Each structure stands twice: as C-alpha cells, then as structure tokens.
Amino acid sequence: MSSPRIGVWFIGARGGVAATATLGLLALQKGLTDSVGLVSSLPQFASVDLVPWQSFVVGGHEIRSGSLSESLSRLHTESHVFDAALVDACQSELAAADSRIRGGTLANCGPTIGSLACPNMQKFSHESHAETIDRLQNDLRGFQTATDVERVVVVNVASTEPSDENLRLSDRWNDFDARLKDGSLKSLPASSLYAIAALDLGMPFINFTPSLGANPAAIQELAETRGTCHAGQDGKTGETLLKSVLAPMFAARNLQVLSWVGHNIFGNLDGLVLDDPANKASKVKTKDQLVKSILGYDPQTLVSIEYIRSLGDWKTAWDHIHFKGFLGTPMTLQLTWQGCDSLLAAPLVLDLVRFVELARRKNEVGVLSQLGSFFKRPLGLAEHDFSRQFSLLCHWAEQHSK
C-alpha cells in the first residue's frame, strides 16, 4: 500500500529556512543527500510509521517577490552553503513549488517586515481580518485540491513579528470568532491569522517563530474543536539549544550560576528584521527565560542580538557563564557556537512536519507537547531540560511503532 501524499505549506515560503527546507526535501526525494541533521532519521524512530520523504509536496504564502531558485542562489553565493549543482539538479521541481506560492498578509507585522513586501501586497491592504482568513483558506483549499494531497501541514517560518504586550483577547473561540466577524478585532498579527486559517480547516499548524501564532487560548480551543493539532514556539537551533543542555549540568553538579551572558551576531534577512528593537524584543524574550527555568533560581542573564550584514546566513554566539564552585571559588565557562542559520533550522522543520503529520493521522488533538525539544518556548510543556524533552519524544514514538 502506497503512502498518502502530504502537503507542506510554508509561511514565508521564499525565506532562507523555507527555501533550504524545500531544497533539502527535493534532495532527499532524489537521493542527492544523506540524512545527517534529521532527527526523524535517528535509529530511535526507525520503527515509527512516518511518511516517507517522497510523499511531500510544497506550497506556501509569501509577501516578497522573487523565486525559490533566486533565494537559494543568494544563500550559495553570499553564505557559501551547499553545492550549486544541487540547486541546478532541482530546478524544475523548485519552479513547480514556486507556482504554488501565493501572496500572504502583512497584518500588524510592523514597518520593518512591511518594507520587505512586494508592491502586489498592497491589493490586500484594506482587508478585514475575516477577509484575510477567507483568502488564506481559499489558497490552502486550492493547494490541497490541485495537488491531490490527503492532508496539509502548515509551518510558520516567516520573520519575527513585533510583540504587543497590550493585546487582550478572549479566551473562548466563540467570542473571539464573533469579534473577527463583526470587524471589532483588528489587532491580530499575521501569524495568528495564518494559524486560524489552518486550524479552522483542520490542518495542523507549526509555529517555528517567536511570533504569537496559535498561542492565544481561543485559537488553541479552535484547534481542539476542529480536532486538529499544533506545535511551537520558536525553533531551538543554536545558542538556546546549548543552554538547554548545559544548564542541567550546572544544576546536577550543584554549581551556582552567577551570570550567563549570550551575544549573538548574524547577517541574514532574519537578522535585518531583528535589528528593529520591536521585533528583537519578541526574540530575546524566548531566548532569555530558559536558564532560570532549569536552574530553579534567577542568575543575572543578558541576551543580545546584533545584525552584521557581512556574515550572511552564518550566525555566531558567544556565551560567558560565571559560576561559583566549592569553597566559594569563582569559575567561568566560555564557548563559541557558529553555524549556518538556515541549515540548522531546515532539517528540524522537516522533522516537525513528519512528526506532526503522524500525530494528525493518529487523531491527536491540541498542543503536541512531546515536540518540546524542538522549541525554545514549547507550548504545553514546562520542562526545558533537553535530555528530558527528548525522552518525551522517544516515549511518544515508541507508542507509534509499527
């Protein structure tokens, strides 16, 4: 019996992460790459009924002009990642994926993200939230019909939106929906409109960004009402991943962390967006809460993020950890993490699609807390120790072994 075809719908479809994930998926389908970096290819998941890579078809929403091929060419020439021959070998499939990309929404994205949009996006500028959701859903339905896929998994890998600390929303979907329909709710960010559009259709939603997405209680209720699932928030790919591994070590050795400073520099489009203080605040918030949660006390912490254009997609993080040892002796641990942002994130996105598709196929509903090891701020999970998070994933996988 052949596996069903599954749609993958990327929000931010021509961005670095989505373009790299699309190229990686095509390379896997063509046998042009191995499985290094893919969690779902580990031996622990070999007996799990995961959909094979050949089953996936890509489409998405985007606010910018251009093409997937152009995005990948920029990554290759500016950041010197992957072989240009790999892009050339997938040109026809990339063009086909491009033909399935539709215009997204700029609702409450802030001026920095708005400045990146192509002129065609202006035709959607007067939409109400309800009209935007209807349009996005028509795109999703059209994709599912045109590609004849059984299910669609929607993944938000768009740029980080500014957070609105004053946003007050109803906790019940009926009240929330009524305000959407009467036009009185006007402050929702694009990420939440995408989440509503997907979940209302019963399509799973993955929020790989720090943006609001499906976080509001009413939207989570919508997912449960429609019998679908979601996961998030903010993919854990670099410095925060190291924190989730190292902080438990300090706790287990009873070494008192006095301060933990992390400085991050990178130069891709995400870095440009995060150069705006309003957008940066959303990112720093998800990066700066983990240490306290794991240690159980509150050392002084500082997280900084700076945009350095010349670095392209390469990200460098320096961490300085000042801690107290036996007999009050002060000591330090310093480390440097350097990686290519899109190449770290893309395989995790593909893993999440496989795991979330399985959960949807098995009729799991609501927040998928077992996927917490993939996120800086995992919904439905208070545990931040990476090894414990990964154990939850492995335990869940055992329940779905063939």
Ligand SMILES: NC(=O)c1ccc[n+]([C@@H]2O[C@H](COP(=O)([O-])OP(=O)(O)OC[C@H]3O[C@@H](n4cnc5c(N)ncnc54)[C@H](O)[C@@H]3O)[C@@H](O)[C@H]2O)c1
Contents of the next structure:
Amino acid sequence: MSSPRIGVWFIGARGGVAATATLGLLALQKGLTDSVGLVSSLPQFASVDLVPWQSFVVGGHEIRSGSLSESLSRLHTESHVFDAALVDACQSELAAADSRIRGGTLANCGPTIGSLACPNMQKFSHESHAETIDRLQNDLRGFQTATDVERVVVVNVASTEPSDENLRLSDRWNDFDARLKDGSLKSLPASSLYAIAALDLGMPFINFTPSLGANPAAIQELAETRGTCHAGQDGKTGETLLKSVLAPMFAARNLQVLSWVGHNIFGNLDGLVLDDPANKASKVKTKDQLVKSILGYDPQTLVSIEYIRSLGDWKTAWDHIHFKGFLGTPMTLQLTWQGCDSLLAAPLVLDLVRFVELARRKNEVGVLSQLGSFFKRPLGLAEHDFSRQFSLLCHWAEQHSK
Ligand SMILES: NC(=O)c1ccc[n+]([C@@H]2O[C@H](COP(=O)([O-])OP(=O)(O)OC[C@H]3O[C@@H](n4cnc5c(N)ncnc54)[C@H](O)[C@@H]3O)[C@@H](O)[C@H]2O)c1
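Could the form predicted in complex with the ligand be given as well, to go with the form predicted alone?
What follows is the entire complex, opening with the chain shown before.
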C-alpha cells in the first residue's frame, strides 16, 4: 500500500529553521543526506508506523519577501553551513515550495517583527481577527486541494512575538469564539490566530517558538472539540537541552546547585528580533524555568541572550554552574556549547512533523505530552528531565509499532 501524501505548512516559511527544514526534507527525499540528527530515524523508532520522508509536501505563510533559495544562500555564505551543491540540486523543488508560500499576518507582532515585513503585507492591516482566520484557512484549504495531500501539519517557526502580560482571555471556546465574531477580541498575537486557523480545520499545530500559539485554554478546547492535536512550546535544541540533561545529574549526586548562569550570543535574524527586550522576555521565560523544576529548589539563575551580528547562525552558549559538594566545598562546572542554530532545530522540526502526523492518524486528541523532550516548556508535561521525557516518547512509540 502506498503512503499517504502529507502537507507540512510552515509559519515563517522563509526563516532559518523553516528553510533548513525544507532543504533537509528535499535532501532526504533525494537520498542526498543521511539521517544524522534525526530522532525519528533512531533504532527505537524503526518499527513505528511513521510515514516516509517521500510523503511530505511543503508550503507556508511568511511576512517577508525573498525566496527560500535566498534564505539558504545567506546561511551558506554568512554561516558556512551545508554544501552549495546540495542547494543547487534542490533548486526546482525549492522554487515549487516558494510558489506555495502565502502572506501571513502581523497581528500584534510588535514593531520589530513589523519592520521585517514586505510592503505587500500592508493590505491585510485592517483585517479583524475573524477575517484573518478566514483568510489563513482559505490558504490552508487551497494548499491541501492543490497538492492533493491527505492531511496537513502546521508548524509555527516564525519570529518570537512579544508576550502580553495583560492579555485576559476566556477559558471557554464558545465565549472566545463569540468575541472573535463580534470583533471585540482584538489583542490576540499572530501565533494564536495561526493556531486557531489550523486547529479549527482539524489540522494539528506544533509551536516550535516561545510565542503564545495554542496555549490559551479556549484554544486547547477548540483542538479537543475538533478532534485534533497540538504540541509545544519552544524547541529545545541547545543550551536548554544541556540543562535538562545536566540538572538531573546534580540532583542524583546530591550536589547543591548554588547558581546557574547561561549566556547566549548569536547573530542570525532570530537573534536580531530577540534583541528587542519585549521579544527577548518571551524567550528568557521559556529558557529560565527548568532548572528550578528539576532540582526542586530555587538556586539563583540568570539567562542572557545577546545579538552579535558577526556570529551569524552560530550560537555560543556559556554556562557557569556553581555548586556545593561534600563538607561544604564550592565547585564549578563551566561549559561552552557552539552549535549552528538552524541545523540543530531543523531535524527536530521534521521529527515532530512525523510524530504528530502519526498521532493525528491514530486519532489522538489534545496536547501531545509524549513529545515533551522536544520542547523547553513542554505543554501538558511537568517533567523536565530529558531522559525521562525521552522514555515517554519511546514508550508511546512502542504502542504504535507496525
Ligand atoms: N535553534 C533554533 O533555531 C530554535 C530553537 C528553538 C526555538 N526557535 C524558534 O523558532 C523560531 C524561528 O527561528 P529562526 O532561527 O528560523 O528565525 P528566523 O528569524 O530566521 O525566521 C523567522 C521567520 O518568521 C517570519 N515571520 C515573523 N513573523 C511572522 C508572522 N507573523 N507570520 C509569518 N511569518 C513570520 C520572519 O519573516 C522569518 O522569515 C523563532 O521563534 C525561534 O525563537 C529556534
């Protein structure tokens, strides 16, 4: 039996993560790369009923002009990642994916993200939330019909929005929906409008960013009512991944962490957006909470993120962990992580699409907590210890062996 064709819809389709994930997918489809970095290709998942890479077709929403090919060239020339020949070999498929990218929404994204947008986005600036959702849904339906895909998985990999601490929302979808329809709800961020558009159509939604997305209780209720699923929040790719591996070690050795400082520097477009203190606050919030949760007490923590243009997509994270050992002896662990941001994130995005597609096909509804190991702030899961999170994924996968 042939596998179903599946659509992958990226929000932020020309960004570093989406462009790299698209290139990676094409390279996998053409047999031009191996599976290093892909969790779903591990032996633990070999007998799981995951769809093959060949099944996927990419489209998406964006607010910037340009092309996938240009985004990839920039990564190649500025950050010296992947082979130019690989991009060349995928040019016609990249152009086809580009032709399936539509204008998104800038609703409540703040001035820094607004400054990235192409002039064409201006024509959507007077839309109500209900009109925006309607338009986004037309794009999603159009993509599904034009590409003849059975299902679409929507992935938010757009720039991090500022969070609005004053946002007060009803917990019930009926009230929420009524306010969307009468136009009195005006303050939802774009990520939540994308989540509503997808979930309302029964399409699963993955939030790889720290933005609000499907977090509000009413939107989670919408997912359940429509019988679909979602996962988030904020991909765990580098420094936070290390924290979720190392903090359990300190806990298991009964070493008392006194302070944990993480200083991150990088220079890509994501870094530029996070240079705005309002956008940065959303990111720091998702990065700064897991140490306390794993240790069970509250050492002093500090997370800083600075934009250093010359580093491009290469992120350096320096962690300084001050801890107390036997007989009160203070000790220090310092480590430096140098990873290429988009290359760390892209395979995880592809894995998530595969796992979420399986969950949707098996009619799983609501938050997919078994995917917690992929996220800094896993929705529906209080567990932050990486190895325990990964065991949950393996256990779930065993239930779906062929
Ligand atoms: N290692 C990683 O790279 C990593 C890890 C975890 C989370 N994330 C998150 O993933 C997201 C993407 O990261 P990136 O490095 O690709 O960033 P990026 O800046 O390269 O790409 C983001 C893209 O989203 C587009 N965009 C912004 N607002 C939009 C909107 N409202 N609708 C549609 N498109 C919009 C931008 O134009 C840009 O092309 C960020 O939120 C980042 O914090 C990245």
